Amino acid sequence: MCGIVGYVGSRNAVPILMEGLKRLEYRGYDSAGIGCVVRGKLKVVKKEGHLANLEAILPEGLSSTTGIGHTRWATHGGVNDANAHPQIGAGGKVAVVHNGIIDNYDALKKRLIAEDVAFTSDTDTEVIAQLAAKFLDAGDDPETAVRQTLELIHGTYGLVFLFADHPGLIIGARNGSPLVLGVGEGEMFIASDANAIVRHTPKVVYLDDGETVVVTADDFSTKDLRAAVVDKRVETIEWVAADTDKNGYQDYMLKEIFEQPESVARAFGEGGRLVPEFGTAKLGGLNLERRDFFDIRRVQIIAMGTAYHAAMIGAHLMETIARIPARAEIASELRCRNPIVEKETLYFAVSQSGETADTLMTLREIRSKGGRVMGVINVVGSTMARESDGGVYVHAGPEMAVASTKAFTSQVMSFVLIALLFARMRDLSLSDGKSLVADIGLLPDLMRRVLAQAEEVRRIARKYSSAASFLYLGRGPSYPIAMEGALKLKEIAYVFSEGMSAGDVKHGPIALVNEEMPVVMVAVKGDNLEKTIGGMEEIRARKGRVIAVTNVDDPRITRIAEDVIQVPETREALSPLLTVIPLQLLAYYIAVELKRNVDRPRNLAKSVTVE
């Protein structure tokens, strides 16, 4: 969950590292640091807090052609200067930056202390640096010292090593935490995320688990842990650095909310995924033969966080459109109960980054038992993308804000396409398929109409920004939207909020309702509308303050609700793509009113790569 960047070449590494860390700060911002080789010695500068704190103490004129950098999201050890990375081994000959958790660090630390090694931090990472230093002192070359170290540690890691006696050399290693190598002309880059290096080169190599890479300015060599050479393919990143700029918006999150009409259009338009004349979708990445569609009896979708809410909608779509029994599962819960894997079940794993540890480990568990897993993923070349049996790229583009918005709607759209394809392969008629395709094509313009109401949502946000807690309620496909709206408010405004089924609120939670509690209710045209309006009446009768998000012009809603946010009408199955936008904006504007750091909320990181 931390950010890693490294450079070796002919330019000054310091500004390159700092720029890379700025692009990775959303991955961790408890502390930051850089290390470089200066006249045969390691120079490490690190500081607690945001990257600006590190910038303020950088020595003027610091220059080196080899260096590593890190933004930390704390796991082991408190947030302070000593626990910031890079961590240095005894003797000052090796420094390391690390993303992940070393499970056996305590036993290793006790062993090293017994050998009179003095520790200066409380991190698990320092164990790695001290082990590498020990092997270097014993006469091992850097590559051997790293390999010997990796043989002793157990856990997850993305690691980059820097050596005082070997300027022009860095070594990376990966096990369960992403690392990507950037290949330039006479220079090389390494990072935990391609965002950090895409400004300098579009050519990348993705490391797999159990691989190390020895990097110099002109070459790299990738090996497995047995020192066998692994041939790697150099790939080209599709997007450019400009995609990660704010483009005049105050925050990345606001920019990404407003990018959703375009990102959803890419999700269904990339590669001609919609086939209007046949009323279906074309998703070659699923790698399914036509007969496979008849053999699948159930669908199970695994995910975490916001992706789980997209999975819930995906399961609803598979049942209502494709008429296949489907359910969404929190990946960490499914894995810990020894999942029953069935031959006739098709599994989907949903993740923006494609590196979410709980989802990735569950994917591996299902595949190890013979299950077939499809990925619904944003980041091309990610671990889950490579390890899935097939899948769908959502094409949301780079998402820099920690709180996911455009990736969520692109995931939902991907499930719309999947459900459409399955439905047409089974029993959805041509005319009904064509009708659904036509409605999908209208969505980007409908989303723009919702976004045009941003100032009205801002007014409502100001009105309720002092509320201590919120309830979010919905039924059917609006139930996951209620959960997603509540999650956004928790994530970026730090306001307690609970999303739940509007039908379940009477079974206990309605006791919380009073005149001080705003209750956001999503009411859309469809089978659940009457019951939802009835629920509004019940909330209002208990003096709850109702904020309605609706696509119907019903005088009962305007009478009951204190505030109404109107969205355009579409079929109920597609309504989540419109109703979620006001909830994203509501959370955003409340957070702004409360002066929160919207893009980098406390205690959170963009990609949860540790279990």
The other form holds:
Amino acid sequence: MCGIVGYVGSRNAVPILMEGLKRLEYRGYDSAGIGCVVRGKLKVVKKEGHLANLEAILPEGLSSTTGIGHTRWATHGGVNDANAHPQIGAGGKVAVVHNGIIDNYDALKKRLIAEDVAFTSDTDTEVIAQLAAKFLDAGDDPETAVRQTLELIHGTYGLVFLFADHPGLIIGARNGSPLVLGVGEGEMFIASDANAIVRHTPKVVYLDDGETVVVTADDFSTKDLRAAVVDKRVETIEWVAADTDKNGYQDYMLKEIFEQPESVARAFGEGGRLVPEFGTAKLGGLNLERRDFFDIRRVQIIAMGTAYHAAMIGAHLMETIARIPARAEIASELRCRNPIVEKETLYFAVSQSGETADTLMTLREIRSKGGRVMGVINVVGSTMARESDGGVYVHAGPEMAVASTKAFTSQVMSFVLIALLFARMRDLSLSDGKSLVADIGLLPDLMRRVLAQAEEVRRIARKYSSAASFLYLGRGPSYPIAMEGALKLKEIAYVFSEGMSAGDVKHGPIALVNEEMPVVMVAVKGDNLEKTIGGMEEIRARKGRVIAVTNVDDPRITRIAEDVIQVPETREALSPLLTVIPLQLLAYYIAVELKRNVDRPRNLAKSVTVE
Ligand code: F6R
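Okay, that was the form predicted on its own. Show me the form predicted in complex with ligand F6R next.
What follows is the whole complex; the chain from before opens it.
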């Protein structure tokens, strides 16, 4: 939430910052701004609204070799130009961009106002700029001024400071909000996410909490809060910049939906994760000893939002394939309850970004109580990836649309592998393991067959796009898919929708059903099919308009449902990887029909780094 970028080098910083902000805009798009040093003075340009608004007011010929930029997701202070970042300290000597929340800003602000400091915004961030300005005025050098400021503020931050009197210098600081440094040849970059940097350099340094970095064009030095030097490893990231382009698609979301056959193939193919001859999976990153597979008695999976739906499927797979009691929890809820952490429980944290505050804080809580947490993470080098005891990268590649699609299917695929590995270490037979491995290998082609029906889904979307609300129903592994389909529709089309268990609907919510209510029902071959078809009859009997997503050719479904989206058959455990696609497309096309901004839905940001 909030995107930060900074540059120091010999090129003009302005286009580099603007291009970086474009890649970070998914983190927030309430307002945007850049600041740079021009002839010993700070030049700050900022504007409410999408980045295009800022672009439109950038002075022609604005040029500087040092600058910072920000794209905002508002927390403190409304959405307007004054509250956009960079925030500037009194005297115009220091500017700062911030991602996070300063908990004690109110007390600090009162103190500064009592000292006659005039504030120009309602943000918590301005307190940081004003404090740094005071220390600079008192004669501190920039690094000391930043350090003194950090000693006073409590909360979460990724920060980058810029100084009028020190062109060629930026200072970054991290506590709870990510910051990554990009190391180039005679130039340096800093950003809240490697996306903004990959185009310029693959060499990165991930800052950890409590670290600051002083950056010049040729050098950087990282220190902890006590000013002791910290040696950091320069890592090379593998993403190519093209991964973050739209490749001719209208939106990132559509591109990412269509990428799923490849991203899921990467999730099981990367590094030879499937071992066909032994009918198992190889997941070295879990760092588990043979004994662990027998000693683990339970699995608990934490996540938020879409990742939570993947976690629910993960728990289902762990129980049905590996026969280990497993449950998924909304991370923030588990944390509220002061989690009971058990030695024999293995914990998993699922997150695309690896930065979601609710999941991260719960991961930390579990680990602080001695629990072992495995990450199921997409973003390499993210905070959760670095703080977990081991884990699996899902290899979905950069996910740019705010609504998660390909990360979800890659998370589900990762749990298929984890469940297969545990199952084979415990009591799944070689032949059953081989058969599952063979079915996994077929999935990318089956996914392509689902995607080939996009036009049919678009037709259905048009037909129902004026409906005021939708229900989504499923059982077993299709229950989280119903929840995921409903979430996609809410978040990108702003249409009220509810995903629920097809068993639970008759215990109250069925009262909502009438001739205007589209009810999307997921019915797949397997243990739950008959009951799901029974549920469809009940919805139809109440005049609900059933849209069926199914992999069976059953005359009852064609009779009951007003529209049927047919997906290829696979075993029930793998069916979520196919049934979710029409639901992603349905939400997408309804949103397009309603003229929503699909990649940047209102009120949202991709990584929610506040609790
Ligand atoms: C919905 C969506 C969110 C995220 C959630 C967790 O499309 O993207 O619900 O799934 O905010 O984010 P990560 O996976 O980054 O932890």
